[in-house]
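Only one chain is shown below, in structure tokens, and it's the form predicted on its own.
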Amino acid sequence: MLELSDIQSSPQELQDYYAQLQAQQVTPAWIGGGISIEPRSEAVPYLWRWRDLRPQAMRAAKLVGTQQAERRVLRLTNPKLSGAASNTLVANIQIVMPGEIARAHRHSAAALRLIIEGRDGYTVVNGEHVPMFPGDLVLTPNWTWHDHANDTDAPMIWLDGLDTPLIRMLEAGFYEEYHQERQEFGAAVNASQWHYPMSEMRAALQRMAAANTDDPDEGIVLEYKNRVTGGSVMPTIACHMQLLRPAEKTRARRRVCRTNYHVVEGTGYSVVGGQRLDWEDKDVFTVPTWTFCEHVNSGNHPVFLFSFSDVPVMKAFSLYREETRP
């Protein structure tokens, strides 16, 4: 008859055995914490306020040049993590002042830029000139050459999103500088695969609102699609824009993914893991994995919420799941 074995070893015998294992750099799994019933993130919900971030970005522009800093970036750091907003994705604020460039390089981390402030500065991606206007999404996929320039008379500030914590965990980080500070422009293109103008996303969301083609739980949400593959914008990062109409409230939902949000326009609040985060224009907040989150538009005008997450990674390994609170 097959059954569970029951071996009653003395505490001293077990202690001696564990000490021998430790000396050999071996750990018995049955005392090592076991398997969790569900995901529990070390990260916590957190909100970074634009009214605090912008003055610090402007001060950085006075104290540090782009000659001294490869990228003049402020890393938004989760209180429970080291140098990152979430376990797999960073959210940064980058500033390029009038007349400045940020030199060309490439790396194995995938990156995105969501433009916050400034008009008509640009990024060059593999030789393609990509304009940058508020609300625009600009991609620099992994191992693409990219540099930034501001030939306007006002600061250019944007939100950076990168998968560097994931790349670091996988020990797959590569970096290379271009042979000169800036890339030469290639031939102009009609429709860039790296550029998603806010004007197009706003119009699409407003058409959906007029046609009442919204999700009853989430309101109106559109995913940015890769213009070549039709999938997520990059293999490790998915990007979405969500429209919340005045007084609209979404249903609480949790997902196996890490998500960082940027308030493009509007005021309201989100309840994340039971914690209320009151936000306004240009604020940034993070939602850890498997944490219930709901959004509320508390103002009189539409809210546009941009988000980026590691959903493609979770789906690639069949780990993604979601749950709506009853």
The other form holds:
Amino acid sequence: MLELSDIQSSPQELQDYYAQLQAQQVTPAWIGGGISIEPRSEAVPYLWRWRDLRPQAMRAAKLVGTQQAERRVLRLTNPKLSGAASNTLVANIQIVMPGEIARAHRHSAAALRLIIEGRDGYTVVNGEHVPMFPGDLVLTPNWTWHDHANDTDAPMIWLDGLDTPLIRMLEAGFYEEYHQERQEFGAAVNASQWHYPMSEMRAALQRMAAANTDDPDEGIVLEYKNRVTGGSVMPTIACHMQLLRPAEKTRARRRVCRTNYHVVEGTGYSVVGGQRLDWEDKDVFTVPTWTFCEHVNSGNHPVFLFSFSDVPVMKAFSLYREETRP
Ligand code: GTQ
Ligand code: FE2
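Counterpart to the form predicted on its own, namely the form predicted in complex with ligand GTQ:
Shown next: the complete complex, the earlier chain at its head.
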């Protein structure tokens, strides 16, 4: 008969054994925490208000130059993490003032920008001039050269999303400076492979709303499709834009991924892990993995909710799950 073995050791024997193992840099796997029955995040839901962020971005622009700061960036920091909004993806606010440039470099972290304020500043991506208008999504995939410039008369402020915490976890961080401060570039290219204008996204969502073709679980939401591959915008990051009609309330959903949201426009709230986050134009909030989340438009105008997540990473390893709360 085969059975579970039942061995009663003395506490002293066990203690001596564990001490020996420790001295040999070996750990018994049967003591201490191990597996959890479902994902539990160190990170917590959190909201950053634009009305608090904007003045601090303007202050940064007074206190430090782009000579001093490679990038003049404020990292939105999850209360339970160090210097990052989520475990895999950072959400940062960057400001480039009139007449300023942010010098050219490249890195193994992938980055996106969602333009918040200012119009007609630009990023040069691998020698291509990418225009920036409010709500536009600009990509700088990993190892692409990029520099930013603002030759307008108003500040350019945007939200940066990068997979730096993931890259750090994978110990794959590389970084290189370009041999010049700026790249050479030609005429602006609209809707290039690096550029997803808000005007297109808005029109596509409004068409969906008019046709009433929304999924009851998801609502009216579109994923940005990489113009070259047809897949997620970048290998590690997927981007979505959701339209919430006035008084619309989504069903509570949870997913195995980390998601950072940005309110492009509108007023409402999200209930994230039982916590209500009231938001308005340009606020940013983070949703940890496997946390129920529902969104409500409490205003009289449509809400446009942008989000970026690490779903492609989870899918690549067959780890992705999602569910609607029954
Ligand atoms: O604009 O190149 O927020 O390299 C963090 C790192 C922005 C950028 C960030 C970066 C950039
Ligand atoms: Fe960069």
